[in-house]
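First, one chain by itself: the form predicted on its own, in structure tokens.
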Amino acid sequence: MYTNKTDIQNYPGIKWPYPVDYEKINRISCDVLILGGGLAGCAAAIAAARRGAKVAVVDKGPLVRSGSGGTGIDHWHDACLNPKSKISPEQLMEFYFQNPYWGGKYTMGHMRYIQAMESYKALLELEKIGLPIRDFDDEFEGSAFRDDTTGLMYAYDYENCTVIRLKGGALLKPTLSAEVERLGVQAYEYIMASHLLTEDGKTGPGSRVIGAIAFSGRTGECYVFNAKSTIICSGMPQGEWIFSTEFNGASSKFWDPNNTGEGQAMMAEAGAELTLMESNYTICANGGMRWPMYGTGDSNNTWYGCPIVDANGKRIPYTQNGKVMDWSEIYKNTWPGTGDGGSVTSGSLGELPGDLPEKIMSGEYKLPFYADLPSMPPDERRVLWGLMIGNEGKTNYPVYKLYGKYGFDPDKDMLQVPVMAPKSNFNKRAKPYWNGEVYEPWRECQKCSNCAVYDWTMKTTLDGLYVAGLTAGNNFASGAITTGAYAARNAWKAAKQTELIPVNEDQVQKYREQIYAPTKRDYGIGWKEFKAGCARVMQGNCGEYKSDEVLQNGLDWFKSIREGEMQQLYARNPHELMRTNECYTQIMVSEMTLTASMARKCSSPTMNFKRLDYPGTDEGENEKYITITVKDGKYTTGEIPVKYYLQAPYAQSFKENYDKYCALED
């Protein structure tokens, strides 16, 4: 019997708790296959199932809490059609095209318009299936942010009212997953989809998607899904520059840590056209150098409006366009804002002064700063620390409940703003302080990027393949749910007119050999070492500043890694098999990022994209989407107009296109 538990080298380990069968193949046929069971995936499953489709949804985790919205949300965006909103969907488009933080001119406008048209309706549907959205117990009756007629509560802008606070936002994913189960949708949990299956096994532009191949992270069994329509809802790539979550757990990544880019890799491998792969930034690119999200003193995002004071108790003003705001202006006409004549402005919220670095260095303000919760009006303090921090993703237990358990009292206590170098912390505009220090070579995928090219039905450039949520360039919960339902309506409409095409067994066998190759090796390179090495290549060759020579060096590195280290990956159990297959994803997403970066021969302030070897910016003829496709393992780049969705064969107005393609009649 083994007794020396300190001898790690010779410890026999714990027996794998599930029966492992790498040879078993499970075959499933359905009308609509959904890859990714987060908010978009669950919404798609519900919409398709309600219309009579046989639906299968696949997720790497448990549906009840999987995805980037799995732990909850505190507010709901772009509810333009709610009774108090003063912003129309058309006006909202102006806001998004002006605001680089949400994609600016590169935002997928048709996706944003779909969200604006259906956001409030989707919220009411969530209420019908059991999600508490209103101030049902009159806790905030009479507050400036509450409409006492409806019980709805608004965030950020109490005049234009497009963002709604949710009383029960932490219950969002359990509510959705319960409805998925009630409708009889077949949910395949703890299963990783790794490749799309195509008609006759042919990949590349023009191929048709007929399903996917996947495997279990518990038993290792293979799953072959055959479908009439497939929807990718698998989220945003993460980990190309910093992969580790071991410094401070899930806080080292903004999205669900299971989101590693399988959707983008699968689509590209099958031949779909992708865009904005070159778009990356540093605002969240700090890996394990973060503090708990929303768990430090802040003035941004969920914390917006909280007074910030310096070490001497001196109030630091909020400013907008350089003008100091008083309290009455903090929540008025800000997000999105309207100017004279009703036109939408850039909609910037108030932020800390841009000259704070100089004022800190001169001694006018003394570090550290604090979030002065006690000085807030009581209802504003309770809605921030109680409702919003209590429901926002990743904060309910580790921040709201644990801080309270160990003595933090927002009525009495201030919360320190992390002390960072003035230039990195306060330069140009306020940033969420929980993002931590920024190190420019360590980056992340930009919001609203790394997505497929798709039409007004949300179909990609491949027949049979649709996208929703983050893989469509949307980063809001309301966007995930609205685009999920919208894509499902169109996917089911197409499926009803399609016969089920049998899978190509040679393609199945080819992908099975790649999936299970790491299980054939007893030793070699582990997934952690491999991911860290690939991240190091991106840090050194795709950082803040880019040039053809440096980017090509990164591609050469990955070619060498593919031929060498990738052939030595090994997995001792199905969990490690899942992680090693993520390595294939990481290297492909990284190669596409490098290739698309080389194709953009200019800098882009909107994308925080900087070229050393091309002095121009993305104006005039350079204002375009760079696209990337894969054929026979080789990458090909192209370009399309930034508003291709308002050009032929589409109408020139958002409303006309929406009315034609929304598929509500089905």
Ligand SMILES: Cc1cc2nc3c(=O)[nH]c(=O)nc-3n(C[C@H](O)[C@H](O)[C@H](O)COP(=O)(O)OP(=O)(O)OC[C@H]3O[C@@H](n4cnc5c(N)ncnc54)[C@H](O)[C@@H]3O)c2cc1C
Given for the second form:
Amino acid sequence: MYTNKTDIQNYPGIKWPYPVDYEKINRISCDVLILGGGLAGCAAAIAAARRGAKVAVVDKGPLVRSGSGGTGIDHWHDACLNPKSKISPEQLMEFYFQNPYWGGKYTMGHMRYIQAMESYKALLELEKIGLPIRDFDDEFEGSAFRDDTTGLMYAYDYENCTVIRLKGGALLKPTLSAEVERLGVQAYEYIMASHLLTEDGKTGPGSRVIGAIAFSGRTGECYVFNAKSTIICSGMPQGEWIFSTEFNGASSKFWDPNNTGEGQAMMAEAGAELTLMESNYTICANGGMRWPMYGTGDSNNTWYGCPIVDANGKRIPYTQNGKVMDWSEIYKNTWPGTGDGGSVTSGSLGELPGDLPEKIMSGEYKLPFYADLPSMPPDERRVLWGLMIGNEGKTNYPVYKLYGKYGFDPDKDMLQVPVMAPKSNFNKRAKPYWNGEVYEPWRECQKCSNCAVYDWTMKTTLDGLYVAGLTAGNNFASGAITTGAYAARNAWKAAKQTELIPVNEDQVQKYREQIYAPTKRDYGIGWKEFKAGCARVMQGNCGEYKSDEVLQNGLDWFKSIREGEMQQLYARNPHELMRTNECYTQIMVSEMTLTASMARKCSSPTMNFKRLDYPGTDEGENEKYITITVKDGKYTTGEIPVKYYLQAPYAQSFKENYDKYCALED
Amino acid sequence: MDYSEALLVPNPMTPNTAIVFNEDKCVGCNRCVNVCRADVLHPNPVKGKPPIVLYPDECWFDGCCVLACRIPGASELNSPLQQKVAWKRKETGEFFRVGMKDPPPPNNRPPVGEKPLPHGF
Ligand SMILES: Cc1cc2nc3c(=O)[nH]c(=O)nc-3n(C[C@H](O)[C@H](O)[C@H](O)COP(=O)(O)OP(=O)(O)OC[C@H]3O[C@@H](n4cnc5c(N)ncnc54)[C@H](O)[C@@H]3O)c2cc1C
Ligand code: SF4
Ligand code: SF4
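The structure above corresponds to the form predicted on its own; please provide the structure of the form predicted in complex with the ligand.
Next comes the full complex, and the chain you just saw is listed first.
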């Protein structure tokens, strides 16, 4: 029998289980330092270590499972160079530029091109280190989604074949971390990086990054890293608008909950330029309203192709451009051509009818709805509930196995779609993605945003500092793995020509004082109330509609919180110390978002950014990236052209630049 | 526990427990503790006892801790009640859900591609 007896309520006030030492400093030197050991960080570590670099990886969690991809993935994107693909990397660029959901004209094109060029090759590399990628035991022989010569299985669009279903995707992170370990990379786990260290302690544009300072969330000890090159792979900021642990714990967040934006904050603090900070949206299924990821009946993404029926078993048709599709068309949504391109990324090719809310209101379809798995052809059903659900992130145990334990049988059972108000099923951006109600002020950073400005070597505007994965604006597993390796190759190439520059002890001391201040207090404000309070400021002052006055009001609030509550944050153990340091991050990232929003004096449909006080949209001269950095203790904004990566000093074509900078020979 | 005694304790945390243990099976090896990204679980000061669920409010409900355990039935993911989903048997219209009392027999068919994990995690 399972009991609740180990609930903390039964152990009030017992001693912290790990030895605590807030004074101790551990010093580590390496060639390549990687901050964040998720998919991008592990791929970077492997690429650099294989080339002979001495590598250190720092992660808030354990590498075996940390990061957004730590629990698995089911589909591998943009494998344009696989034998069956009908889409070239160049064509794929067109798709990204056309599709606002994945960045549209603000796409970091160099990063997407790198992904398209290396995605398939990276997958074969993963296979070499033990990741099952094919239908190795011929379970799906003869299925339309399977290529019987290679055993590769495709998802969503069986004609273009750019997305590959991974038979063992749930094993991705354990496989990567085993290779990291095998290569002798030093892993620093349960350790939070919080500031970059710079040459002579000088920050601001033009400074050189020479390492980072970090501390353990278990022992509280300090770690000072001195490196020739540093790569930030710490994911995306989250929680600027949403803080709710009350309903479903950290599941209110989509990305790994340790992704709180330190990478962005520390890069800006050191003097690097960031961009797309003003890009955010109200996502369907956010905050405490979220249902288990991929764990309810759905018709989108991982669940693509599953028939949805109403309470009486009446089938709700898939449509495309308003036209009803029949089953035979569902997986043939070719792009370019008839489809909207959704097929190229994830399953958003066919949709439920746009007037479904009206049809629910009029009684044509009756709630609740169900995912009618039993009506699917057996191979499509098994690949959906078995491969996709089973390998997709957060589905292996929490959905597939847990539901199975309670007898769920996809051959017999129809999984319920959450009952929601008819209109709320139709979030503007995410199509019918039945994962929870939409609450407008609860926003999140857009999927491809909040990243550094970087060049074709993936170096930021500071020497010695590189980015990859989500921190480079890439939201896919294949993107994290490819950009991680690409950035690492270039970071190591540069490191080989660099001497180690010693850290500046005054800077170390300054950051240590800031990091440990909350341990000197045992009353004041705790991290949870603080985070929730800051989120409320953003809900009110950086919501769907923006104006200079309201944004300024947000900045005034944060100035006041910095002087007040931020000085009263307390931490009673190293874990709370980690979360209180995330509070500093949250304030800084929020301020950068407000400041960048102020600098964008027009609306942007691509960014879901609406200005009340400026009538224009981001066409013509308004079409640009807003950049932000910290200079002399103040935020400074600037601008650079979209597609800067195809302008001087770079060549005009993706291919030429890629060939020049991919560093494959080094 | 003396059930007649009232205690001065904080309210139960939400979500309540996130992970629950079977004390008869769990050997307190702490594998689950060291796979958790959020340090939800902490080693028990009593050796051999199940880990303490310190921060259920930070659980991402990813199940990696349960997957890491080598002893079948020692731990279980206890999704909050509001995350327990339901389904309907197509033929009979019966209602089932995660966490229900007296569920039908389990469906133990493994997912596609299931293999032992590197590291054993
Ligand atoms: C449920 C789910 C399912 C998904 N399914 C798919 C899929 O099927 N296909 C696909 O292509 N993509 C999928 N994705 C997306 C994919 O997992 C991510 O794009 C990818 O993991 C991003 O890699 P990353 O390394 O940039 O970030 P992450 O993998 O999130 O890694 C970031 C790491 O940085 C660490 N970190 C953060 N801050 C600090 C700090 N201050 N100090 C030290 N460490 C820090 C974190 O602990 C984390 O380990 C899915 C994501 C989720 C959440
Ligand atoms: S891994 Fe299993 S046996 Fe070990 S402490 Fe956790 S629940 Fe107990
Ligand atoms: S489900 Fe994940 S976050 Fe929750 S306790 Fe287990 S490993 Fe930790």
